[in-house]
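Take a look at this single chain in C-alpha cells; it is the form predicted alone.
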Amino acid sequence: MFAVETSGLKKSFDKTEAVRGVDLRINKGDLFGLIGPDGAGKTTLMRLITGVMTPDSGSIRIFDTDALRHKAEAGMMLGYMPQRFSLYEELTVEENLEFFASLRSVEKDSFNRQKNYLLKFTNLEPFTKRLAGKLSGGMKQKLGLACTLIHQPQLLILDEPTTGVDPVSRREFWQILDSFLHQGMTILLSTPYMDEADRCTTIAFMNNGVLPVVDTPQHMKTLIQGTMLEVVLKEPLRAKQVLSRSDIYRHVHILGDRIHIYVDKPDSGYIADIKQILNNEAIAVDQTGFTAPMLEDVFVSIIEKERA
C-alpha cells in the first residue's frame, strides 16, 4: 500500500495541459520532493491530490482510499499547507490552532494534547498570546505547520514551505520535518532549494505537466553523462556567453559565481583552453578544477534535453 498513489491523472485550464497524464507513487514514511522550473504543475498536482481541485480525468489513491470518491476520509489524513497559507492575523496563536481544529471536528481533549504537543515542538509555547500578524516569517510558517498537523494527518503536504524565510528559521523548520519523518510520517513537499531536495529519499522532477524522472537525489547525479568542470570567475554570465559559441562546450550551466561545463573526461586540456578562451574576452578566472555533478546540473540537463 502507497502512502499516494496516482493513475492518468489530468488537468487543464482551457487549453493549458498543467498537469498531463501523471502516475505516482510515493511510499509510506517517505519524504517525497518535487522539484522544476515555474508553471511546470507542480502546485496543481499537489492541489489535485489534496483534494482542493478535481482532476479531468485519472485516479488518486491516499493510503488505499479512493481520494476522489471518498473525499472527506482521504482529506482528514492529510495536512496541506500551501504556498500562501491563510493564518488569521487577527488572531492569536493559540486561537488560529482553535479555529483549525474547529474546520477539522477535534475534540476537546485531542486538541489540547496536540495543541501542547506542537507548541512545545515548535517553539511557540512563550508566543500562544501573540497576534499571527505580530510574528515573524519563520515563526509564521511553524504556527502554519502547527494548524496543518493539529488533526494529526498520516500524510503532510507542503508546497514550498521554507521560501522566503531566513536561513535559521529555514534550519529550524527542517528539524521539525525530520522528527516528524523519524515518527513514520509521510511527507510531500516542493522546493526550489536543491539542498533541501538533497535531503529527500526519493525526488521528482517536474516540467511541462508531466515527470519525467523519477528516483534517488544519489542515483539522480548519475545521470550526468562525461565530466563536470567548474570554473569560478566573477562575470559567469559573459563567460557562459562566450563558451556556447564553441561546439566544443556548448553544455554551460551558471551556478552563482561559477558555470559548470560538461567534458568528455577529465582531462587537463579542457582547463588550459577553457582559461585561454576566457582571457582572450578578459575575463579573468579564479579557479578552476573537476567536480561532482550537482542537482542543478542534472535539472538543467533535463530541461534542455525537454526543449530538444
The other form holds:
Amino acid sequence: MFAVETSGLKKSFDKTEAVRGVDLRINKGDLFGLIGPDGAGKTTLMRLITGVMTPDSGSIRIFDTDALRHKAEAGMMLGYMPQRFSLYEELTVEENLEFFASLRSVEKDSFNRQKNYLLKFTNLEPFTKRLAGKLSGGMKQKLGLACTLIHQPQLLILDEPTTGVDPVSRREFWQILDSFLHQGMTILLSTPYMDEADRCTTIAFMNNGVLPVVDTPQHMKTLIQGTMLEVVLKEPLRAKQVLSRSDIYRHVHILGDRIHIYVDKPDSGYIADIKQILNNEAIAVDQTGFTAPMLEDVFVSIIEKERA
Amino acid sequence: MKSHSLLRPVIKKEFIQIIRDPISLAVVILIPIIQLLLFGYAVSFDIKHVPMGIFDQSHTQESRQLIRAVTASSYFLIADNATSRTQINTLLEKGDIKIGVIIPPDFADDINADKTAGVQLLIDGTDANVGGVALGYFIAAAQGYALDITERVLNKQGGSGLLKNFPLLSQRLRIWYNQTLRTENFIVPGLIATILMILGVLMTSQSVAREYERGTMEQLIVSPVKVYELIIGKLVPYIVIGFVQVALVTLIAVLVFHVPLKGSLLLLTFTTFLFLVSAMGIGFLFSAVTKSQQVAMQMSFVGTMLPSLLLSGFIYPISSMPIALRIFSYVVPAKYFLVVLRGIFLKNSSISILMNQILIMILISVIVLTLCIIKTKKSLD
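Let's see the other form, the form predicted in complex with its partner chain, since the form predicted alone is already up.
Complete assembly follows, chain above in first position.
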C-alpha cells in the first residue's frame, strides 16, 4: 500500500495542460520532495492530490482509499498547507486551531492534548491569544502547520512551506517535520531550496506537467556521469553565452555567482582552456575548481535535455 | 466517520470574525439609523411653497380675491410681484419662480359683465413633477374662487340658494390607513426595506469571496465541511445583525417619526426573517459567483441600490412602469418586504393578506440559497 498513488493524472486550464499524465507512488513514511521550475505544475498536482481540484482524468488513491470517490474520507487522512498563508487573520492562534480541529470533529481531550503539544513544539505557546494576522511570517507558517496537524493526519502535504521564511524559523520548521517523520508520518512537499530537496528520501523532478525523474537524491546525482567544473566570476550570464558557443562546453548552468560546466573528468586541461576562452572575451575569473554534481546540475541538465 | 454537524464551528468562526472588526460592525449598525434619519427628514414628496410670480394688470378687488384664494394654502409663495410680462418671463427663465400668473387688465370687467374671465398661467415644466402638481393646486384653488363668483352671480340674478339645490357632484373623501396623508408614514417603511436590502446584500457579498481571496477556501475544501453548512453557518450571524438593524430602525420609525405600528410584531419578525434570508442570499450569490470582494461589492451596489430604490415601489409605483421593468421588479425582494412593512405598520394586515408576498420571499430565498450552494463548489476548478 502506498500513501499516495496516482495514475494518468491530467488537468488542464483552458488551453494549458498543467498536469499531463502523472503516475506517482509515495511510500508510507517517505519524505517526498517535489521540485521543478515555476509553472511546472507542482501546485496543481498537490491540489489534485488533496482534492482541492478535480482531475480531468486519472485516479488518486490515498492509503488505498479512492480519493476521487471518497473525497471526505481521503480528506480526513491528510493535512494540507497551501503555498500562501490561509488561516483566519481575525482569529487568535488558539481560535484558529480550535476552528480547524472542530471542522475535523476532533474530540475535546484529543484536541487539548494535540494543541498543547503543537503549541510547545512550534514555540507558539506565548502567542496563544495573539491574532493570527499579527504574527510574523515564520510564526504564521508554523501556525499553518499546527492547524494542518491538529487532526493528526497520516499524510502531510506542504506547498513550498518555507518560501519567504527566515533561516531560523526554517530550521525550526524542519525540526518539527523531522519529528513527525520519526512518528511515521508521510510528507509530500514542494520546495525551491535544493538543500531541502537533499533532505528528502525521494525526489520527483517536475517539468512541463510531468515527472521525468523520480529517485533518491543520492542516486539522482549519479545521473550525471562526470564532474562539474565550477567557475566563480562576476559575469556568469555572459560567460555562459560565450562558453555555450563552443562545442565542448555546451552544458553550462548558472548558480548565482558561479557557473557549472559539465565535463567528463576532472582534467586541469579544461580549466586552462576555459580560462583562455573567457580571457579572450575579457571576462575576469575569480576562482575555479572541480565539484561533484549538485541536484541543481541534474535538474538543469534534465530541462536542457528536454528542450533539445 | 463521525457525522457531526459542522454548522456550529462555522457560525462561531463567523461571529468572531465579525466582532473582531468593530468598526465595520458599528458602521453596519449605524448606517441604517443615519440613513433613516437623513432620508426620513429630507425626503418629502409634498410640494409646498412653490415660488410664484404675479403680474396683476387688473389691480382690482376681484384680482386680489383670486390671488388670495390661490395663496391661502401654503402651496404657493409669492416670490415676486411683476410689473411686466417680460419680467415674468425673466423670472421663470432664471428659475426664481416656478409658476407665473398673468391677470389681464379686463379681468374684473369680464367678471362683472358675467363673461368668462381669463387668467394666463406660465409653468416651468423642467421639473415635471412640481409643475404638474402646482398646476393641479392652482386649478383647484381657482375653481373654488370661480364657484364663489358663480354663486354671487346667481344671487344677483335673484336665484338665492339656487346653487345649493343645483345637482352638483358631491364627493365624500375618506382616506384610509394614513388619514392625514403624512409622508413619513409612507416613506419610512419604504426606507427600511430599501436600506436593509442594500446593506444586507453588501455585508454578505464579501463573505464567500473573502474565503477565496485569502486562500482559506482551500482549507475548507480539504475539510469535511459541507457547502450548505458553510453557507447557512455564514448566514446565521448576518441574520442576527439584520434583526438588530430592523429593531433599531423600527424603534426610530415609531418613536422619532411617529409611524404607527398597528400590526403584529410576531408577523413583522417572521417576514423580516424571510426578507433577510432572501436579501442576504443574493449577497452570498454575488460573492460565490464573482469570487472577488471588489467585484461582488460593485455588483451589490448596482444590483441593489437602483433596483431597490426605483423598482421596489418605494418611490415610483410599479404599476406605472413599462412591462420590462415590471418583470425585473419581481426579483427584487425589497418590493415584497415594502408591501409587507406598509401593511403591518399602517394597515394591521393579517398573514393571509400578505400571503402572496410571504410565499414569494420564501421562493426567492430557496432559489437563491440553492444557487449559492451549487455555485460554491468544494473545488477550486
